[in-house]
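One chain follows as structure tokens, the form predicted on its own.
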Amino acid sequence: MNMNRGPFQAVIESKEQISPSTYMLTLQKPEGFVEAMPGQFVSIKIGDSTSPLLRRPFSIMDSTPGSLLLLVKDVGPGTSYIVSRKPSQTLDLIGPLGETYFDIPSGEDAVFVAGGTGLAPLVFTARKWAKDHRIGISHFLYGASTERELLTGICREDFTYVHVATLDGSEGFEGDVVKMFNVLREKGALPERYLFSCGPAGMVKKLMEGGTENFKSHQTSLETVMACGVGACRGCVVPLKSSGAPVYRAVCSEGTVFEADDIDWENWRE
């Protein structure tokens, strides 16, 4: 592992439970921690135990001189220990891993879509940005399935507009983000310059079937299990298109940022 990169003592400098199922976790930044860019993660190493063995991967959600912000969704044991973590406790991570990034858009206007917490890279990314003056306006899309999960309180004042779907219709637009994002591309709400995206290979991979071919680029930040974190183990590659063999790489050590396009769907199985 390369020492720059962990493993680490972070403390939990606070915990804000932010939905039924969903912690805001803050650590301080580990003395060596390397300066984060949005669409990087950490592994957290889930206690002393060999169960469960794997570490889980994490997006950061915001990195300041002096701390990291993380999402958490509680759904099992891994996840189950670090949000019963306290306060002035430790978590073991290594990190920043994933080695591309969001291209800049240079002060254009850019769409953003997200689901669950897959919101986290791109807060990062828009706040990352308007500190540098790198983005126009920001359209942010964000879907869940109830009013009680949406996470955009934490982020409304990141971006220009915020648009919210609930598969339930108790807040917003009633149904999935991405039959959102086809209406309001359709009414000419969306500028089609830059579009970034986040959330479950089936949330991307509509979003491309419903419309994408006229923004000027799809970058998406890609959710997958990943084991080891740094590419070793091969165990989340992602296929990509080629008129040859099979090309494929690791979202964790060659994301986890890919462009759209290039993008093996229909072969990619998670």
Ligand SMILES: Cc1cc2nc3c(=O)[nH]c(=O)nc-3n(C[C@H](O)[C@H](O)[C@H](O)COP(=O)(O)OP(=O)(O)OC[C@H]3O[C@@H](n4cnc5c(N)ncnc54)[C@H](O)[C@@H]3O)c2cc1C
The other form holds:
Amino acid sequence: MNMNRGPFQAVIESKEQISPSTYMLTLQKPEGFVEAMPGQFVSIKIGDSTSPLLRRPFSIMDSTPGSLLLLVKDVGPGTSYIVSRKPSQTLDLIGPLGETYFDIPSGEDAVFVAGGTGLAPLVFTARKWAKDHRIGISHFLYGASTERELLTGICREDFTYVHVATLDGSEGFEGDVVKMFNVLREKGALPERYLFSCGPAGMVKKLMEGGTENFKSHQTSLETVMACGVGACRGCVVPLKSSGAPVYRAVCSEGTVFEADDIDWENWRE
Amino acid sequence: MAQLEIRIGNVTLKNPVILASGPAGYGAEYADFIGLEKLGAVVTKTISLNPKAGNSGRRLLETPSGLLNSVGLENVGADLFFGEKLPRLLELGAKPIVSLACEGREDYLKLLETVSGNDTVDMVELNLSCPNVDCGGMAVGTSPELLNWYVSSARQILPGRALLAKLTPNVGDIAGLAEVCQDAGADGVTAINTLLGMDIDPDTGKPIFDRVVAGLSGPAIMPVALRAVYEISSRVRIPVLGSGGITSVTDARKFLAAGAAGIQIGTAIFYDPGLPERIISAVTGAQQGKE
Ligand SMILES: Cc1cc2nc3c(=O)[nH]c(=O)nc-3n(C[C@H](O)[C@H](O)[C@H](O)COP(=O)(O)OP(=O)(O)OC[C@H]3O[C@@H](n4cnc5c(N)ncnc54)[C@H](O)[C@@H]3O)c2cc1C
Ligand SMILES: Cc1cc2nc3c(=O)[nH]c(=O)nc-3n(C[C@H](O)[C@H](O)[C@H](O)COP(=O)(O)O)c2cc1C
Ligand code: FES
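Moving from the form predicted on its own to the form predicted in complex with the named molecule:
Starting with the chain above, the whole complex follows.
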């Protein structure tokens, strides 16, 4: 059975700037948009010219009956186009894309670790499973360079505890989010059951070096450069650990969420 | 009736709009976005006899109006392809053209035997032009002797099946090589595969891709592809399928005007999956206008 995954013309309902370079976009949910899971994404066409050429992928931050929430950081031409669009204008998107999602059995405690816009899929995870009362106590650890870049204002209600770290110490813990994670973990402040992470590969790698082996599951949502977004072109792959021939998985269609332990971090160059 | 059909060897395609090998995978990946049954055909991702993991390191880089890829023919291999992927595409009502890797001679001959034993395949495209593998591919496509051997072997093992030869633009005289394919028994040629390119990180001085070079596709290469199709169609009798940077109805019309019997769409479906069906409507309309 075919699913309707677009392209849709999604109307922008509102746009809110939440840090110097990051915007929260609320889109009217296109008619026929399939129910999304946390870790899934949409891919947005950038205007009508061929430069930029490819669609750009964005995690779904929330999906309610009437709307879709996205968090977009302006880092280049594609994102710049998106954040320059105004309410009542449209974005051409396909989705939901991605196959695997952040999952947790009922009643488990969870620790969430994010940097940058990695916050988006984790907020969706907390909201999605809060509805089913699946998550017990939740800790959200978030890092940014400085207080002005912290995006946690939009999700304080979604977690039991929110811990922030800034590199310059302008708010919260002074240092990076992994350092904060290690300090809290060593103090025994974090329930070591389910760990959900999303951020730059360097952050996740360091997180694992610091010690995540006591967690029952460490699920991470990965980002790679994509072309098709649907598993056809095999351009977005990450290597998995394997004893024999190399094994690659497409982040778009076999991810975006992987058990962090399965990834061959040594041989993954972004 | 509008005369939209095209004939390659003894196979008829219902219209000249085809998905190129690679970008659309095995076809089914795009079933939610493209009415595959409406297309002239879908050329499936190039398969080799055995599965291939593909290249390490980064595989994609966008360039101005273009895309560099170093996928390296990652594919599921002949068994899984004929066992699962091809039946799925047929179930979806699509007309498949099966793209075959031209690697080591022994594996290639075995691959042809496998195709020979499968009567759901009536058209194949020989990928004589992949820039992203060390063995075979483009090395074959730049040598008249090797081209002749690969095409004539397929001709012998697959009598009665339509045979397309896909050419690389990374040569001096592409039309001359198209003639070699025609003389070796090809029923049509596809031009072009990707152009060789690369990128370098200026800070480290190192190439971006592990294999150093990569294949350039997308609108940036359209004029090169158009020139190739124009030259080839004036030199061969067999039909030519144009591939390279087709992103609009206008582009498609240019290729047909240059002598192409049909067109293949690749990179454009990544951002505009509605394009193939728009081109079909446009050519249908144009044909009806002529009646
Ligand atoms: C599954 C997925 C989910 C994502 N979710 C979000 C999100 O919720 N919010 C958000 O702001 N961004 C998200 N991104 C990243 C976003 O897609 C890129 O920032 C965007 O494509 C950059 O486009 P650009 O034209 O603005 O910049 P470009 O000029 O294309 O790139 C700017 C910089 O970002 C890097 N970059 C480009 N594409 C990617 C990518 N796919 N992943 C990582 N780095 C990249 C480039 O190498 C370059 O250094 C996600 C990416 C993926 C793959
Ligand atoms: C990601 C990607 C993978 C490709 N894989 C193949 C392949 O397996 N076999 C092949 O013959 N061509 C392959 N190609 C080349 C395309 O079929 C096409 O000839 C080329 O990209 C030019 O057309 P375009 O600009 O419309 O994409 C690939 C192209 C891309 C972008
Ligand atoms: S982006 Fe094409 S396979 Fe993932």
